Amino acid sequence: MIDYEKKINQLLHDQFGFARFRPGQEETIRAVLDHRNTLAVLPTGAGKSLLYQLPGYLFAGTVIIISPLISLMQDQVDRLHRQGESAVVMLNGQLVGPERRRVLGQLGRFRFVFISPEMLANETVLAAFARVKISLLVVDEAHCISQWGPDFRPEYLLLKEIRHRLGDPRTLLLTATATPAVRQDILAKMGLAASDVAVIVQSVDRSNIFLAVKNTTGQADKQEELLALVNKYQGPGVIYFASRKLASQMAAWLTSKTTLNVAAYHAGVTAVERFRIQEQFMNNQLQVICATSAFGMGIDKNDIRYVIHFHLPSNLENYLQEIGRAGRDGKQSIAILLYSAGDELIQRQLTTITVPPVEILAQVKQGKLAPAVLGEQADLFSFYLQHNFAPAQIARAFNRRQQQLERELQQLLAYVHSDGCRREYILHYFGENLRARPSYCCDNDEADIDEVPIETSLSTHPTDTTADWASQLRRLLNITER
């Protein structure tokens, strides 16, 4: 560690342009440099990318960063290129044929490789990495191991085996939100003993974000409340919806009802359009984004003043992740959840898992029935069958998962209906205590929501920046695929 002392601060200043570390950064980096497997739970906006980028310049070998979203990978790759780093590549489904073979044959020349868990689970890709000296294995958004692995992207459950096949490299797990139980679950699913892992946890509290819930009497009332809030706060702001269709509809409605530039952002929007929206939002040519949960990861915009949830998120972890997009510059911001009785039915519908009968699962496993009989989630259940889970075991696991999802929803509803301090409720959920109450805490404290001093930054820049964003997109694609 002594050999790294001068290099750490020199790199921090010369390579990254920072005079000092943010809370939790230096402790995490020193644990990694000390060859320890590390779990870092740092709040949104705490600068988690530095935690693997800085060690990457001190270690010989390749840093593998497992990331859940292409947009998140592209953002990190682009940032590294802006810092002057050329030895970086992104491996995803868009990289095919000769180009993929070329990259896999030259993996050792890259300092940073970004990849999804699905791509890393590919035998050809895994074999290529096995021939490379891996200096650090990073799992970004590590809460996905616990939250997504069981019922959404089960390849996260293969990371324990993948890590072992790569020679058990030192591992860095990064997340912004993880309760003590989720932290334990992450380590267990990665096959890491808690006693052998350095765990660095910073408070999830964002004292500059005022927390509020507004009760409405139905869809029409909720829309009018939303319109009033958007006109009041102006932007930049993000509004979260549970469905792509409503996000698009409400973006159009707000455009017609206000003078603001509003856009919808979700997985149904083309990649080119999403990139354009991101660029315009970052440059304040858009004031409001109507989004699904696809928006947020990798969007490092410091001056988002408000986050509004038109629908309930699935749990408090996701809620905290999403409201954490606000106020990264430290200025006063606000998070408002709009609630109508019965809103929870939408989340139940979205998270319900219909488990096929054990007899059907058994017949598919035996090859007597085609996997298509397993319904819309055939790929999910086929994954477990292909990885030697017994049909009865699958049924029990998904039934337990359904009960867990309902518990998480009930905890979120308790937050909505709470008449106590909302900040204390969230901190208690994450195993913390409130150390100091901010002047503008939540709507259940003395401060009224209308008294919260939110700066408005209305921008009227034209949104027709086709040439500018198109050239940036071509540059980005050339960089990431070169």
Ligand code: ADP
Second form
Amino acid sequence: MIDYEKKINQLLHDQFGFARFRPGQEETIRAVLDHRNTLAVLPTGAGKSLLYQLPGYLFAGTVIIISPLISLMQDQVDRLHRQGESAVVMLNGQLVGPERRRVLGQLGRFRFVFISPEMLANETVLAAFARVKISLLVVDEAHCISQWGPDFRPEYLLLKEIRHRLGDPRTLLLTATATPAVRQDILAKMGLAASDVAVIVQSVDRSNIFLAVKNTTGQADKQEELLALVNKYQGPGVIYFASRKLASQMAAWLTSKTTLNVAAYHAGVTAVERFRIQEQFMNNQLQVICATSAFGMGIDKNDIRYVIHFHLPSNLENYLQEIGRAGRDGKQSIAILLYSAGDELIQRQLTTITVPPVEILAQVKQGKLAPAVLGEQADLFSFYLQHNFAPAQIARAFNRRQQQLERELQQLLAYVHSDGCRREYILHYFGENLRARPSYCCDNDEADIDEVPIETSLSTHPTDTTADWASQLRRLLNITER
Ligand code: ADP
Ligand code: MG
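Rather than the form predicted on its own that you just supplied, could I have the structure of the form predicted in complex with the ligand?
Full complex below, order starting with the chain above.
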């Protein structure tokens, strides 16, 4: 028996340089060391990476971390490198040919392997993992298991089977936001019995973020409101849009209308450009980022003072994730949702999927019709047919999903229209009660939005980061200096 007690604290200080655990960390790590399957629900910025990194140093074998985005994996790999850990690798679609074969042949040499669910579902990759001693299987952003099945990234629904193929390794599920129902759903979809899982939950409340909704009369009014807010709060700030096009247009418009540096950040922006934007934002050379929700996840800056939503997010879980990027340094910050009547139509349009008739699905399955008849979502439906889901089962799952999305949208709209305390509303949604009301709580409480003290920390001395920039870019592009 290793004396974990001493070891844990020693690692925390020596390997990670932290003075003490943050709430929820020690409990989770103990559960993992106790060989429990564990679900940890800790808010954004709470320090969830430590929950697998620290045990990684106490176990023999490899920790596999399933992560939804390359930018998130890259960020983790960079951080581990900075901590002096070199036995780290990232497996995703970018890794191809001989390089990929080389990594797969030596998987056991890595302490941490980051991988996308799509890659892990690949037979060759699974076979390579079968030869490796897996000490811990981690699913980061585990709400994706519940939120993204079945209409997006269906591989998340294969994780139960994949885990089984890997020999049912001890598993750690990490997420920032999950209602009690979503927690249950995550466990069910992973095939884990609730009695077999240690669940650690910290409050989703972020007391230093003031919550506000601004009603506007339409697009033009909303734009003016946005301009006024950006001029008032300056930066650093993030604005979320429902489309790439609008994010780009508004970034250009704000640039022309203010003295601030504003950039668009979404999937239509090249990786090199995104990287440059990240760096400039980190250095306060850029003050405002106009993002789409898919890309906001990669933004990791602790002094973001405001998050504005120009469009509705898809649900309160995503809203909390997105506003949670503000105020990680603990200082007063603000989240403002701009609403105009009918905005929900945009959201509905984004999430509506036309499910082909069961009969058509059946004929595609039998090879009588080409998958192309399934329309825009042909790949998605083909995926289920190939994985032996029955046509009726597919249709049922999608219809249920559609109803769920509508319910979530209604709950978000109730938040928008609420005249009660917004913080309480959110906490109730996540199955919690408000324990202490912060002085600056929300626009429906006594505090006026204009009284919220938001400090801006704009750097007037842009630093020369060229050298560091170049070395990081090389790493991003996987160019070694040898
Ligand atoms: P999450 O995944 O929960 O959003 P991260 O793991 O990315 O959070 O950690 C957020 C930040 O908190 C990182 O900069 C990390 O180094 C820091 N951090 C994590 N644990 C501690 C701790 N115990 N003490 C101080 N800082 C910590
Ligand atoms: Mg994280």
